[in-house]
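First, one chain by itself in structure tokens, the form predicted on its own.
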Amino acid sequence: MRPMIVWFRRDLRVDDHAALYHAAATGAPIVPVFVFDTEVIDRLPSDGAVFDFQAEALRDLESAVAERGGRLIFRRGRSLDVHEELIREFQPSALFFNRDYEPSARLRDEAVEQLYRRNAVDVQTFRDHVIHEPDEVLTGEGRPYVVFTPYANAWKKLDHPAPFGRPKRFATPAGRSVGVLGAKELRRSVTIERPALKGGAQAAEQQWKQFMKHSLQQYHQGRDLPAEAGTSRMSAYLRFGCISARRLLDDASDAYRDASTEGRTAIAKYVDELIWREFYQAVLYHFPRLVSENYRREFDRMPWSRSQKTWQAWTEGKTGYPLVDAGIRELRTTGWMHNRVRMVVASFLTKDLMHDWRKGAEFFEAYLLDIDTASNNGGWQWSASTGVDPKPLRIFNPTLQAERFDPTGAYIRKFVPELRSVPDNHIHAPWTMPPAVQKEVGCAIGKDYPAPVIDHYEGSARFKAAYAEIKRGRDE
């Protein structure tokens, strides 16, 4: 019997893997393949820690495939070239893979699919990365949603697919493999010192169970507190497919049935976050130009700043605003940033410093372990007022946000050690410390910790004026 190729990409697991499940059900030999796509690797700005996270996930996957009787084969090169080799080498009867919805991935997948079909090889693709695909959640007129709430309402009305479970055992024919390649083998430098997460399906399972046990039913309260373990931290595992979105929804739905009223409120809020992820996937799918363009085209006229001084201060976590600086330093040290802090950091760059959101999005792309083009793009355009948000003029005050969500300064002190001895009443605005207090705590503003790079009210006023001018031009 001719073998089938199962192409792994953003789905690095065996459990509840749509393509593998259906391929194994046929009883045919299976060639599980992961391609280190040199075109993608060369294009990505990602820190080497991201590739090491992927390598950890691949080692986990390699073991899980072996447990099912198979062998995971690794190849390196351009995807199209690698698949030409696989066709010649294995003479497969079919190619199975799970669909990807990002613009560049769709172009790649279309080219690979055409290659197989030209060689008279069947191709089957599956829904796996999302619970509901972009074309499944549309308005009554068949158009894509561009506002979250109606999208979420339509999403919730659909029948949600159940997880597939584990695939049947299978065999893999002999074939060469380059093995798992991490940052060192891919010649990517690692600057993230203490990655916040370990890659792999086992780590994903452990993290999910901990969250389910300790935080899910308090999620609505803890999700905004960066010093607390109130979020699931599943985004990186979803990004690399170490666990499926189907599984998370299924488990959350089970918990919802047995939860208290307050617990149900928390679980519903968590499910909303899963929907936000799919909303941004759908927006980018239907509007692929958003990878590099404003959704609101009038913002093409925004006079973005070119100040190297303020850009450098932001990227180094030296803006003088503790919550902003803590977020940037957390990102550069761990490859992670709390979601509430991401919004504050992005608002500060685009609204206070008036730098182009595209620069911020690329900076995040370089460091985030959970980097997902659709979510990153959607979040940055939301923060910059250039995206699909129906109430676009939102500006976060970084000091008030810190007072509200990090009231004792625990998060700030963890990532900004210069401020560890600063009294609670000055931790969110250390420039207000009298000179005597600065001397007493050993933190001289402008020397040990920077003075604010800009006055928040002046910066936000400048953005509001530019926004109003753009809006007037659109309405005239």
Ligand SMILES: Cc1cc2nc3c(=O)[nH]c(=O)nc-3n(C[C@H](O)[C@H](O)[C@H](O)COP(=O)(O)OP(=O)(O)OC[C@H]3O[C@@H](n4cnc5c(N)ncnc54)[C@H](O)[C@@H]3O)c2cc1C
The other form holds:
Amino acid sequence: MRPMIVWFRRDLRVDDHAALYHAAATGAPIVPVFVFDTEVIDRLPSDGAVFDFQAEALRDLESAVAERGGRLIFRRGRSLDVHEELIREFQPSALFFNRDYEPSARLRDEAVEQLYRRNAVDVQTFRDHVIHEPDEVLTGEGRPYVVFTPYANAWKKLDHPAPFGRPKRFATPAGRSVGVLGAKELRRSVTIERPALKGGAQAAEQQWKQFMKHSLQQYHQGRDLPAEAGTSRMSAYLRFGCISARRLLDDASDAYRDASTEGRTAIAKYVDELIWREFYQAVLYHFPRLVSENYRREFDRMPWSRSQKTWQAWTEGKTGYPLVDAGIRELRTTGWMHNRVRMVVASFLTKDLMHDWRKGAEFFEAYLLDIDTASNNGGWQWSASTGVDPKPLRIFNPTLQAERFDPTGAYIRKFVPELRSVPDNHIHAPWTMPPAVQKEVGCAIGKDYPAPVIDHYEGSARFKAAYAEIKRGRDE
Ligand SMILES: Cc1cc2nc3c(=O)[nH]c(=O)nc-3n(C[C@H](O)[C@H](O)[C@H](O)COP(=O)(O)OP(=O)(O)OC[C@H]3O[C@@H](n4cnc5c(N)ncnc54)[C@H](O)[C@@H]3O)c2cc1C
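Next block, the form predicted in complex with this ligand, ref. the form predicted on its own:
First the chain shown before, then all remaining chains and molecules of the complex.
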């Protein structure tokens, strides 16, 4: 029997894996392949920690494939070249893979698909990365949604697919493999010192069970507090497919059935976040230009700042606003940042400092372990007010946000050690400390910790004026 190729990409698991499940069900030998695509890797600004996270996930996947009787094969090179080799070597009867909705991945996949078809090899692709695909959630007129709430309402009306479960056992024919490549082999330096997460399906499973047990039923309250373990930390696992979104929804739905009224509110909120993820996938799928362009064209005229000084302050976590600085430092040391803080740092960069959201998005790309073009782009365009679902002048006050969501300053103190001894009544605005207090606690503003790089009210006013100007341009 000729083998089938199953191409793993952002779906690094064997359980509930649509393409593998269907391929194994045929009883044919399977060549499970992962390609270290040099074309993609060379383009990424990522810190090496992301590649180490991926390597952990791949080692886990390698063992899980071996447990099912097969052998995961690793190749390095351009995807198209690698697939040409695979066709020559294995004479496969089919290529199976799960669909990816990112614009550049779609181009790559189309080229690979054509290659197989030219060689008279069947290609089958599957829905796996999302619960409902971009083309499944459309308005009555068949158009994409650009506002979240109606999208979510339409999404919720669809029947949810059940997880596929474990694939049948299968065998893999002999073939060469370069083995798992991490940051070192891919020649990336690792600057993230303490990655927040370990890669792999096992780690994902553990983290998910922990969250379900301790935090899911209080998610609506805990999700906004960066000092607490109130969120699931599933984003990197979903990004690399160490766990499926189908599975999370299925478990959440089970928990919902037995939950109290309050627990149900929490779980519904959690499901809304899974829907945000799919909303942004759909937005980028339908509007691929948004990878680099504003959804709202009037922002093409925005006079974004070129100040090196404020850009450097933000990227180094030295803006003088404790919550902003804690967030950037969390990102640079752990590869993760809490959602509330992502919104605050992004608002601060684009509104207070008026830097272009694209620079912020690229900076996040370098450090986030959960980096996902659709969610990152969506999050940045939302924060900059350039995107879909508009609320134009949403400007976060970084001090009020800190007071509200990190009331004791526990999160700030964890990531900004210079502020550890600052008293609670000054922790959110340390520049208000009288000189005597600064001396007493050993934190001189302007020396040990920076004075604010900008006055929040002046920054907001400047943004509002610039916005009024570009809007006038649009209306003329
Ligand atoms: C500027 C900015 C950039 C972002 N960049 C990314 C990114 O590159 N990758 C990424 O996965 N998320 C991104 N997000 C969304 C969000 O911050 C993370 O998904 C979330 O913090 C991950 O933590 P969690 O898994 O504990 O989330 P939970 O609160 O437990 O949420 C569960 C899941 O829902 C999804 N989700 C939650 N919030 C959002 C959201 N606002 N948008 C899309 N999906 C969401 C994630 O998959 C998450 O794992 C960004 C948000 C902002 C404001």
